[in-house]
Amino acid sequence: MNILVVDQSGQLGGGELSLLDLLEAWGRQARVVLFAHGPFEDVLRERGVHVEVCDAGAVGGLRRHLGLVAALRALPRLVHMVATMRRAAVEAGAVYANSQKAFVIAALAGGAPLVWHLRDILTSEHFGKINRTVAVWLANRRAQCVIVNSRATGDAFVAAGGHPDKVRLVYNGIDPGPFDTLPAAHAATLRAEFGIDAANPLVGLFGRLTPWKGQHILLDALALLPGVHALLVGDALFGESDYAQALRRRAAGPDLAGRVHFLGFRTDVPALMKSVDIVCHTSTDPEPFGRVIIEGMLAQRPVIASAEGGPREILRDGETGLLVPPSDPRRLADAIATLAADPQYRARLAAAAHADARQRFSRASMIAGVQQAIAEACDPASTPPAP
């Protein structure tokens, strides 16, 4: 079968790294059609991906919480979008939607059977009403399924009024290897490059800086917890970059000075996260999935994460994680000093949230439940069950 592959991201995020995961199992069966240039674009051009950059302009612009004027400057382009879509789409034998502009797009195009990926919780804190009552409308009429990456994602796809039948639960999946490969020296020499000695205890917050992720959140708990430093990796994108200034001026603050260390893009991830002591999940809204809390199962390391969303469906409170309140400093403070001080502790979360994470969120079930769901988009006949 011929997968036409719809995303509107050049950047590289957790979606992102799943359709990579997905793409290489279907290798030149899939050809990809992205709205912007970017290192995602790079990344599939290295691999040897089919890819075509269809310029969203205008529609790139337009923001999860959707204005009538931004929406009618952008009719232009949007028209000129879905025409090209329509041509991508002739050959293909499915097309697969990784995101919600690109779900949007390929709707209004129609064509070949439509799997929609969902990968956000279509709520008022991330989404605006135009916006979710348009996607929900096209995935009633043209999606033929609706992946979702949790069952938080897929409530509250149903919610906002999207039909029960259509949401196939497909969590996402991870490769352990670039986790298991690590020499254990390895860990302690990046703790050195960033001048943190052993006896300070280090946590790090894997992500965009974006409101949103909470990274604010931790820098207000660590100033209750002198002594312990944090590493943040990741950097601001779509115009978040007042954010990223703000975190910088909290972090030089007498309180925090010198114990926050802002590392920006990295793609060595798996060495990071193997440095640090705790890793910290600190979203203020719903998060859809969290993949980060699955990379810190799999570094071995105790993942402390926000208790609302896919977080958890992901983690059991006390037996493979921690789970507090989202937006409190102070119980995420006194979460971090409890696994700072018991080391044993930390290590019996760690070990079993490890075995969780290889049983549960394996990178070849992501891809055969994602196949499984394209096959049955496919196959009018078929009817599974629902999850």
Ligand code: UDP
Contents of the next structure:
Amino acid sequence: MNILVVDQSGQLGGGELSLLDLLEAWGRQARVVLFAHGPFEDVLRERGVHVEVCDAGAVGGLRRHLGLVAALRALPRLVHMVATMRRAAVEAGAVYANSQKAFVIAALAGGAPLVWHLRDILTSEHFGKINRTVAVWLANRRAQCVIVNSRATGDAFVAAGGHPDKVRLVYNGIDPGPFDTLPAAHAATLRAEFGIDAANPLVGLFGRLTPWKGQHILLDALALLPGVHALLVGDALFGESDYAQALRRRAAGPDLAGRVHFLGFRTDVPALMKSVDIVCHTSTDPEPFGRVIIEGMLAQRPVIASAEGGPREILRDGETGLLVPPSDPRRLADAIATLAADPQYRARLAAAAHADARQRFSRASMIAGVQQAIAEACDPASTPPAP
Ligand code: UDP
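Having seen the form predicted on its own, can you show the form predicted together with the ligand?
In what comes next, the whole complex appears, and the chain from above leads the way.
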């Protein structure tokens, strides 16, 4: 099978990290088309993946909240991207689109059976009406199937008009290897490097700096918890530098000074997760999945997450983690305080979560689920007629 993978981003977001696992499984069967340069492209090249960057930067004109005028202005570049995609797709056995804009371009191009891996919740908070309508219309007509990373993602697709019979649920899976092989002493060394005393509770928030990931909610919670420190791991990947600066200003305030450690984008997430006592997830909008939650579970750290979207499908509140209402610093602070005060409870949650993550969110089952969807798409009986 010759799979043409298409992704709009050159950044290393959760969708791209998950794609790396699929590409490793597909080996030489897959080649990748991106619509932007960036660190993701570099990683692909380092791993020997055949990658091509087309019309770099052109998808930037196709904003998530696209108005009619902007849509018309973007049209000539869109036509060019579609033509490029079409040339690439004719040689492929299947096209696998890993992001929304990439899917739209691949669907317009046609040329091979098409699978959309939908990793976003299609709601008005994140996508303009034109974008949602066009993507769902094309999915119903051009995609053989739509892989969704959670029931929440699938429900939003259907609520936006997507055909339920297109939907295939495949949860993200994460390799436990990097979490299992870390020497215990490494975590203590990292903590000492950041100058955090072993007596101070340390929480970690992992994810790009963007308002809906809710780093500000954690800072407000910390203000209620003297002595608790936090690692903020991640960077502003898609131009949210104003938010990143606002976070730094807030963290320099007298009630937080010296307790919030900004680490930027890191490639040693497993080690950093093991260096904290608690992993927090604070998204203010429903998270489509939340790889960082699984990673916290694999690192054997108790996870506190916002009770919406993917996290509600991952964690069982009080058994494998704690769920708190989103955008509620007081409730988050209470959950952190409860866990900080009770090492046995932390250990119990972490042990149950670890077993659950290994069983329900394995990399092997993710790869098998995606491969099955692609095989099904290539079955001529399932091919939809051309639009
Ligand atoms: N991540 C990383 N380095 C960082 C911050 C995050 O490698 O500095 C990784 C993190 O370990 C996770 C992914 O980025 O695997 C984020 O995925 P998630 O599903 O949580 O969020 P998304 O970025 O897809 O919204």
